[in-house]
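Heads up, the chain below is alone and in the form predicted on its own; it's given as structure tokens.
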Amino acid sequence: MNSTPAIRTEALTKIYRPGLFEKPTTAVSNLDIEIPEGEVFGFIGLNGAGKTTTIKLLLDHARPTNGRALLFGEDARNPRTRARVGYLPDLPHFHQFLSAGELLDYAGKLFGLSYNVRRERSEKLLKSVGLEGHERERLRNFSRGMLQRLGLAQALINEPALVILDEPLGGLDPIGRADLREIISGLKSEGRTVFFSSHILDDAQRIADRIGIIHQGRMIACGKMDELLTKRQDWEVELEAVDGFDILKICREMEWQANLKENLFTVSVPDEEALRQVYTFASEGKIRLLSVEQRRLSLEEAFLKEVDQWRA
């Protein structure tokens, strides 16, 4: 595998200076990212955290105040390098008088694709994003979700090695989001790199290999899911009561949450001391332990934890 990362930023910084007497705004500050080829990287943060500005810097839609961005080891300002990139902006806007097929044909022409290649790829992409049969329909008749799907298709018309998606899940219904997750998985299986921003953390948790959390322009956490979703201090225990032992009474006294289904109890045990008490009940023959699982943070919980620590 190529050791050159698909994306690398070095102390990337963007400061907006709106006017002589107005305070400068730091949108991105000393951002260091390294994303190897073939990885799906999720970039999450609050509104205004710097996600879209970072993407603009990667695509040379904005110039950095300091630092630099590299794509495949070359300066991101190099047009030849950016030709290997597919891009879906947040809330894509297209000419409403065009049809879906005409938009994809135009996008293909920008990359110098031949007529036959444009036609073949357009048909394939419209099918893959769930817009088969809408090739001649005018975009003025498209819903926001349909425009989002079409935007993804145009981002893939050049068969890019790197796909950059800014809030790709916005405007999609649950079926559309599931379809997009499948498409991104397919891109990964083809060896392509995907960099996406999102505020829909459940979907990000499902599809990303690594997650970066940006807050107030700074990367405050970055790592694989197992690294970010650290284990919590509580456990979920599945057990059976033996000889009429009243486990529900114990749970009420200890303020443990318990659910009963088909003679099996699922008990939420809050800490290690409580877990030791459960093991004591098992050693005394009062209960039969079936499973003990330490719970993990969800991505939303990990995100809020990191942001709260930064705020503190």
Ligand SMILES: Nc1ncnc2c1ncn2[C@@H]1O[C@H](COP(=O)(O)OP(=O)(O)OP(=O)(O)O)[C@@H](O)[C@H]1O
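Under this definition, the rigid core comprises the largest set of C-alpha atoms superposing within 1.5 Å between the forms. Here the structure is a predicted model, which is why all the values come from computation and not from measurement. Numbering follows the first chain given and starts at 1. What changes on going to the form predicted together with the ligand:
- Comparing the forms between the two forms, the C-alpha position of Ala178 differs by less than 2 angstroms, with the core used for superposition.
- When the rigid core is held fixed, the Cα atom of Glu240 travels 2 angstroms or more between the two forms.
- Positional change of Leu290 between the two forms reaches 2 Å or more at the C-alpha, relative to the superposed core.
If the structure you just shared is the form predicted on its own, then what does the corresponding form predicted together with the ligand look like?
Keep in mind that what follows is only the chain, not its partners or any molecules around it.
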């Protein structure tokens, strides 16, 4: 396997200065990402977190204020890097006066593909994104979801080694989502790298090998889905107090969450050390354990927790 990463950013920073008297916005701040070839990477963040801005810096749609972005080891400001890249914009806007076939042909020409290759790939791609039979239709009459599908097709016309998708699931119906997931796993099985942004965590969880969480322009967490989740494991313990042992006081002191229902305590124990403590109480006969269950946080919770932690 090739050791140069498909994407690498070094202290990538973008500060927008809209006007002389307006406050500058730091959209992306000191971002370091490294995405090896063949990986599916989910770039997750709330609205305004800096996802689209990062993608713009990768494609030289905007210039970094500081730091740099490399695609396959080459500075992203070099237009040549984009020969191996496919890109789906966050809102799919294409020339309304074109037909679907004409748009794909135009895209293919910009990559210098020959007529035969363009025809062949257009046909194949329209089929794979579910737009078969719409080739001659003007984009003016396309629905949002159809444009999104076409956007994906034009992003793949050059059989890119790296596919950058900004909110690829936006505007898609459930079938469209399933299709997209299939296309992405297809790309992965062909050894292509996929970088996609989303704020829908559930989708990221299903598609990505690894995710990065961006918040206010900074990467606040990055890793394999399992790592991110296991880091956040906790236990749910059901217990009864013995001889009036004041478990509630302990919980308050340790900042564990506890609920009492008909003599039965349900306690959220945050980590292994705390769990050991609970076992000690049990062995000392102060409490009776009824059940201990390891609970995995959903990505949603993990995400909100990261954001909360970062704020604190």
